[in-house]
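Given as C-alpha cells, the chain that follows is alone and in the form predicted on its own.
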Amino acid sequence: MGLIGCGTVGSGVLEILHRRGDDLARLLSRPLRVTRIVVRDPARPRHHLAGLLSTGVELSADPQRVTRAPGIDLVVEVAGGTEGPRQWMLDAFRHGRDVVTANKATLATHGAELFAAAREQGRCIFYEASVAAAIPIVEMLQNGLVANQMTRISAILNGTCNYILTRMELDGMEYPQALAEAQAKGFAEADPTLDISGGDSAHKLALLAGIVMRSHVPVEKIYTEGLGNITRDDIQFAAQFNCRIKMLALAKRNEHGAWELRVHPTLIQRDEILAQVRDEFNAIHLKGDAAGPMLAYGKGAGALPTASSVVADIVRAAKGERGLFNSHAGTLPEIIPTEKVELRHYVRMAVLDVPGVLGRITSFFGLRHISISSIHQPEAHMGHPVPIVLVTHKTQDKVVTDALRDLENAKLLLRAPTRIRIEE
C-alpha cells in the first residue's frame, strides 16, 4: 500500500502497523506493508520513524507515485487539506485503487463527487477515522445498526471545544485562557478556527447524517454556530439551572421523515449522559427505532486514536470488504431550517441597572408572543452594568432571533446578547 502524508496521524499508522504487524499478518494470512510514502520534503531527516519503516520504502514528493504506480493496491490519505486530497482520491479511483482516508473536510465538501466516482469505478472509500477518531461510529451506522431507522444523533464531536468548556467549568477559566491551555496541551491547533467555529463538528455530522440518510449531505445544510461568545458567566448561570453547556452536533428526524441538522453550544441537564463527557473525549448518543438509545464514547483526537481507525480500515480493505456502494446515492430528505425549529432558549443580556429596564426588555419578548419561563438578575448597584438572563418556553428559533434584533435596535443593551439553545 501507499501512504500520502506522514505527519502526526501517518506516523501513528506506521507505529501501529509495526507494533501489531505480526498479529495482523496472522489475521489476514498475509503481511500489511507500506512500500511508498508521499511527503513534502523526502530529504528531511525523520528520526522519529526509525525502526518503523520496512526496508526499501520509497519516500517521494509525487502523489502519483502512490495513486498510479504498479504494485500499490491501496491508497491511505492522511495528509490533510481539501483540494489536494480530492484530486489524489479521484486519481486513485481512476487507476483501480481503493482509498482509506481520515479527511472529513474533503469528504464533507466534495463527498457527492467522490462517492459517485468510487461507485463508477467499482472502488471503495473507507473513512472511519474521519469522525471521532478511535470511536468506530461509521462501522456502527453502516453495518451494526443498518436494520434501524435512526431517528436521532446527539454528539460531542470536537475534543477542542469540549476541553475548553470543561476547563471553564471546573477551573473557572474564561474562554481565551481555556483556549490557550488547549493549544499548549496539543488539543487545539495553532489556528483553532475550524474547531471553535463549529465547522469541524459540522463536517463530521454531515458524514454521519449521510450514512443515516443514504445521501450526500451538503455541509451548508447544517446550521453552525461557534463557541466564541460563551463566557464564565454563562457556565455559572447554567450551573444554577442544573445544566452544563456542551458543543453539540444534532440530527433529529420528525414523524414525517424530515431532519433538523444543527451544530451549536447547547444547554443540557447535568444528569444527561452527554453532560458527563469531559476534556478531549467525544461521545455519540444514537437512537434507532429497533435498537433504542445507545452511546459510543472514546478519544476523538490524537495520533494513535485516529491511526487506530485508519488501520482498522486498512484491514477491512485487505479482507476485501466492499462497503455500501449506494450508501450516499439516495435523494436527500427534507432538511428543516433551524429558524423554524421550536426550542427553549437561554438569553443573557448586559444592561444598566436603572428603573424600568427589565420591563422594557420583557415587553419586546411579549410583542413577539414569546413566553418567558424564568428571569434571573443578580443584585447590582444602581446605574452599573448587570447581566439579565431570560429562559423562554419553546419558541420558534426565528422569533427569538427577531426579538433580539429588536432589542439591539432599541439600544437597550450594552453589548450583543448571548443566546444558547436548550435541548431536553
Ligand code: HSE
Contents of the next structure:
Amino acid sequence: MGLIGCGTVGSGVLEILHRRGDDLARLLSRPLRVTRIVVRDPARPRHHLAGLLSTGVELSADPQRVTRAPGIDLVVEVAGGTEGPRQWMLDAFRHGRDVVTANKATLATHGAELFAAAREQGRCIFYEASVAAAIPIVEMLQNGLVANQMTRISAILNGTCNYILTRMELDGMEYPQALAEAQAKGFAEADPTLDISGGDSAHKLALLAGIVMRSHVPVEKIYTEGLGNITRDDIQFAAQFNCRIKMLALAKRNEHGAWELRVHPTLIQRDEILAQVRDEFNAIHLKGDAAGPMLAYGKGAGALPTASSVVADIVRAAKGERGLFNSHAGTLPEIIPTEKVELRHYVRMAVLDVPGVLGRITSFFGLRHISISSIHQPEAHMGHPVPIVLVTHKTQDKVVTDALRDLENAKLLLRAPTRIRIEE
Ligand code: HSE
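The structure above corresponds to the form predicted on its own; please provide the structure of the form predicted in complex with the named molecule.
First the chain shown before, then all remaining chains and molecules of the complex.
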C-alpha cells in the first residue's frame, strides 16, 4: 500500500503497523506493507520515524507514485487539505485502487463527486477515521445499525473544542491557552479555525447524517456556529442553571421524515450523558427505531486514536470488504431551517447598573412574545457594568435572533449579547 501524508496521523499509522503488524499479518494470512510514502519534502530528516519504516520504502513528493504507479494495491490518504486529496482519490479510483482516508473536510465538501466516482469505477472509500477518531461509529451506522431508521444523533465530534471547554471549566484556563494546549497535543487541525468555528464538527456530522440518510449531505445544509463568543463567565453561569456548555452536533428526524441539522455551542443539563464527556473525548448518542438509544464514546482526536481507525480500514480493505455501493446515492430528505426550530435559549447581556435597566430588558423580550423562564443578575454596583443572564421558554430561533439584533441596535447593552441554545 502507499501512504499520502506522513504527519501526525501518518506517523501513527506506521507506529501501529510496526507494533501490531505480526498479529494483523496472522489474521489476514499476509503482511500489510507500506511500500511508498508521499511527503512534501522527501529530503527532510525524519528521526521520529526511525525503526518504523521497512527497508526499501520509497519516499517521494509525487502523489501519482501512489495513486497510479504500478505496485500499489491501496491508497491511504492522511495528508489533509481538500483539493489535493480530491484529485488523488479520483486518480486512485481511475487506476483501480480503493482509498482509505481520514479526511472529513474533503469527503464532506466533495463527497457527492467522490462517492459517485468510486461507485462508477467499482471502488471503495473507507473513512472510519474521518469521524470521531478511535470510535468505530461509521462501522456502527453502516453495518451494526443498518436495520434501523435512525431518528437522532446528538454528538460531541470535535476533540479540540471539548478539550478547550473542559480546561476552561475545570482549570479556569483562558481560551487561548486551552487552544494552544490542544494544538500542542496534536488534537487540532492544521488550521484550528476549522475546529473552533464548528466547521470540523459540521464535516463529521455531514458524514454521519449521510450514512443515516443514504444520501450525500451538503455541509452547507448544516447550521454551524463556533465557540467564538463563549467565555468563562458563560461556563460559570451555565453551572448556576445546573448546565454545562458543550459543542454539539445534532441531527434530529421529526415524525414527517424531515431533519434538523445543527452544530453550535449548547447548554445541556449536567446530569446528561454528553455533559460527562471531558477533554479530547468524543461521544455519539444515537437513537434508532429498533435499537433504541445507544452511546459510543472514546478518543476523538490524536495520532494513535485516529490511526487505530485508519489501520482498521486498511484491514477491511485487505479482507476484501466492499461496503454498500448505493449508500450515498439516495435523495436528500427535507432539512428544517434552524430559524424555524423551537428551543430554549440562554442569553447573556452586559448593561450599566442604573435604575430601570432590568425592567427595560424584560419588557423588550415581553413585547416580542419571548417568555423568560429564569433570570439572574449577580450583585452589582450602581453605575457599573453588570451581566444579566436569562433563559427563555421554548421560542422560535428566528424570533430570538431578531430580538437580539434589535436589542443590540437599541443601545441598551454595553456590547453584543451572547446566545446559547439549550437542548433538553
Ligand atoms: N481536529 C479534530 C478534533 C481531530 O479536534 O476533533 C480529529 O478529527
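Source: prediction; values computed, not measured. Positions refer to the first chain, counted from 1. Just so we're on the same page, rigid core means the largest C-alpha set that superposes within 1.5 Å between forms.
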After fitting the core, D289 CA displacement of 2 Å or more between these two forms: no
Shift of M173 between these two forms at or above 2 Å (CA, core fit): yes
